[in-house]
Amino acid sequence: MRYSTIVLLTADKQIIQAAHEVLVAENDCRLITCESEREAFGVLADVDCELLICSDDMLEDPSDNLLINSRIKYPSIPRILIASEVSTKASPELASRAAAFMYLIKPIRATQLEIVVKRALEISELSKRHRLLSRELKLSIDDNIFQTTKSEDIKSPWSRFEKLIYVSPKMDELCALARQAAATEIPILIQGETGTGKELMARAVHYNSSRKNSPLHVQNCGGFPDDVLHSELFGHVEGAYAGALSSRLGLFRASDGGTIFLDEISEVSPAFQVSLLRFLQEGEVKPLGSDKTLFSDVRVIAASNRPLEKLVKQGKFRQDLYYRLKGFQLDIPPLRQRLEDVPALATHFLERTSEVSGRHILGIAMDALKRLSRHNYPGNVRELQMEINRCVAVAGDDSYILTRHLSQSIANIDLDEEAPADFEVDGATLKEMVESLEKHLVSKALERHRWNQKRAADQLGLSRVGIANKIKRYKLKEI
């Protein structure tokens, strides 16, 4: 069994133990256990998942639940239903409505679970390959389309870190660092413009850490007065202030053993920065209105759309807190600095939006894709995602996204103008475009450094062996 991510929704300890025994210990799968439908929905949204297993006693509504809704929202993820003996009459109907791969009846044997999971993953992989071949066949025989505009296949090669999609060396290096950071307990600081995917990065780190089966909570720190923010994070006791009719646990204690993501950390006041520093140093949690000091084991991931180092120099952010937060610092580049990621992101968003909406969009015409790759994207990845969502909405079924489907500002981009040298690519498919771009970037880096392979490799984020392989693959020669 290849490495796979499996989401398990159950409170049955015997099932959890069996799953750990055969899926984690023997087959090295990543198993994420959930205690509620809401939690499982959140995991499916954050994680690149390949299988969903549900106990029927965890589903609150037999006609509207995780298993049924995931069929619509995540159709490519196979589903297995585990039924208790008392509910076996309703189980076949539920399994049918959810298009479940199979339903099992308790008690579950570990070997039985292993076999069913293997078959589900194998059939899922075969289904993916069938969809890819079907699209390629459709594209290859559709002569009318190719006589007018070349097209981009929906299913495209790219690298991914959970929900983060990329092909650029910058993002590859960043995600490699993020994976290293995930394996530690050190605080992480994520910096980047609005819309670059800072929260996606934080969630990816959490689900690749040893805390993946513990809570992940998110708190936006911008626009809140100190007392409200203190109550949200540290909690309060009954009567701590007017309107405090009951005690509040606070996210630091609610996240005990897990992770908390503090967005817009640059916006907290100097006074509140002191409280955060104390928590990071000692793990101390003192609820508002209480004299009692409690402790919590939480991994902190903070994010800012403004460089904290500059704010430290300006005296607007505590230097000691900054150094506490930046155990690992992940700076996500804006999309305009990695436009080579646009084709991969566009086709990924097209695939996802098509699945969710039920629209059958064949691909993106090359003319439209070139214009998408020339845009400056002040709204970053979020802007590109909304652009693709809009295109899917206005394009017809069994058609391609054409230039006329794009927003006016992108459709009006003049392709006759000289494109930035670093981003001019050739090729009819995304794979060919990526290879063309990679060859160009490696060649330019070698020329810039007079064929000093070590310096060129450092610039591209490659090893010396890596750049040597690129030179051999693309048959590059010093002129």
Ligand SMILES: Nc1ncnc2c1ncn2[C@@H]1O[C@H](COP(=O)(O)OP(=O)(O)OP(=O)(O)O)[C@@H](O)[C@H]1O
Second form
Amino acid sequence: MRYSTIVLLTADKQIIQAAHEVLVAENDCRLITCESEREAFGVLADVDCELLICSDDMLEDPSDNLLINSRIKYPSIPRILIASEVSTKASPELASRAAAFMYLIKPIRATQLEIVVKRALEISELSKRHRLLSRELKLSIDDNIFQTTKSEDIKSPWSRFEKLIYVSPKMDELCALARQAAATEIPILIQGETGTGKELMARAVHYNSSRKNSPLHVQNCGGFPDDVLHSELFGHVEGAYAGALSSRLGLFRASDGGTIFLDEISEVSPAFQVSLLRFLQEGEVKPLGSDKTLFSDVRVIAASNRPLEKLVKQGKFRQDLYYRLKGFQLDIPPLRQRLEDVPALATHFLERTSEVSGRHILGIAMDALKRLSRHNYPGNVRELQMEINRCVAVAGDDSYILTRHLSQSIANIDLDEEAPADFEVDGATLKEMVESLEKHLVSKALERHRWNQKRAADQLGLSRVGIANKIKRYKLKEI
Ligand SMILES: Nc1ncnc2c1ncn2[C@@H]1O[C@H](COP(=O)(O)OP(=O)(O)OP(=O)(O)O)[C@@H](O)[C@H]1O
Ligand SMILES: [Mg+2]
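To test you: the structure above is the form predicted alone. What is the structure of the form predicted together with the ligand?
Okay, now the whole complex, with that chain kicking things off.
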């Protein structure tokens, strides 16, 4: 139960207090409270949640609501329904339709809540293990076509930072830094090519920060004229410009106490950069057409797919603003530089897509997976996700995703291409020849394991320090 993430949809202060008492204070759970179904839907999409608790008075439509829809979209998250009265017939019906784990009636006692939550989490953990074991069993039965040469790629559960899935050391390091950044109030700059997961990262940071129960607002800064962007972020007063019929609060004030995600920050004009700088320095918000200066306490996370440092050097982005934004800088590597994430991501997307679309695909055949792991993904993780979605659409039920289901460019990848080229030993003396062979073997092992030094070291029977020394000695570099 410790560190479990629980989403609670209620406006009932007594329930919120009881939940804080037993779940947060006594059991170290992460509790995210929501006051509308819409907000709760957003949270479920962003966080790695383990339990959903809803008050029935928060569910607007008895036949189409969060509880029923989450059963379809997130079947592995158990649901608890809290009903207002014993006499209402609608709630037991709803509980049964949504396959709720438990149906509780107000008033809720803290101890009762604790027991039910514990049981729900235990059962959810058991069914998670059951799913994993079934998959392992299926993999071992179908070994002839789905043989996992490196079984740890598929079987071991991957690491997650909310909805970000990864196994690569690069992402591991980055997510560790992101967790540290989340615990502070410092602005964060997330950089990376398109589709690398910048928005996913921003959302993960917000829900791991102390602001998780306050709103996260997203503003795309690209392609808007200054006055529109100003009005969106800083608000405006009535009559500020032709067509401003009523006043507007603006996202900076609407996000007071929460987080704002400024996407495509590199696209803002020099004049707007000044307004942003003032906001970051002083928290100052001056609505368009107003002479009053207001203040707001908002954590800023910005993202860019163009490196800001370069733009600063070219004089296209203010240096002072760049330094303000990059309290923490998180550079997400392109997928081609962490291809070891591909099997985990592909398997995850396959499971998600099959679950949501109700399709039954058995898995990804080894040949297809190998090809997927050699592609260079200019569209990064988004491209891989689309590829898997497409494969699920074209593969038949109860079959594997095979090479012929992949798009042409990936299906055409030649798996033999990397077959070891003939190697000629170099050097005049035996020592030089042995060294040239050693350099070749170390370099090949590193290439084979995509510069995962631990795996290459394991293959060669070296320690991590041992391989690091060889890399240094032979001046080997990742290409
Ligand atoms: N590590 C990951 N694990 C799971 N899904 C991921 C991961 N990285 C990216 N995705 C998925 O890939 C898609 C693109 O991610 P996201 O929108 O966060 O990228 P982005 O960097 O903001 O892209 P853009 O620059 O084009 O806006 C999303 O559907 C997201 O869920
Ligand atoms: Mg984005």
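Positions refer to the first chain, counted from 1. Throughout, rigid core stands for the largest set of C-alpha atoms superposing within 1.5 Å between the two forms. The structure presented is a predicted model; accordingly, all values stated were derived computationally and were not measured.
Put the two forms on the same core and the Cα of Ser463 is off by 2 Å or more between these two forms. Val434 shows a C-alpha shift of 2 Å or greater between these two forms [criterion: core-superposed Cα displacement of 2 Å].
Look at Arg473: with the core superposed, its C-alpha moves 24.0 Å between these two forms.
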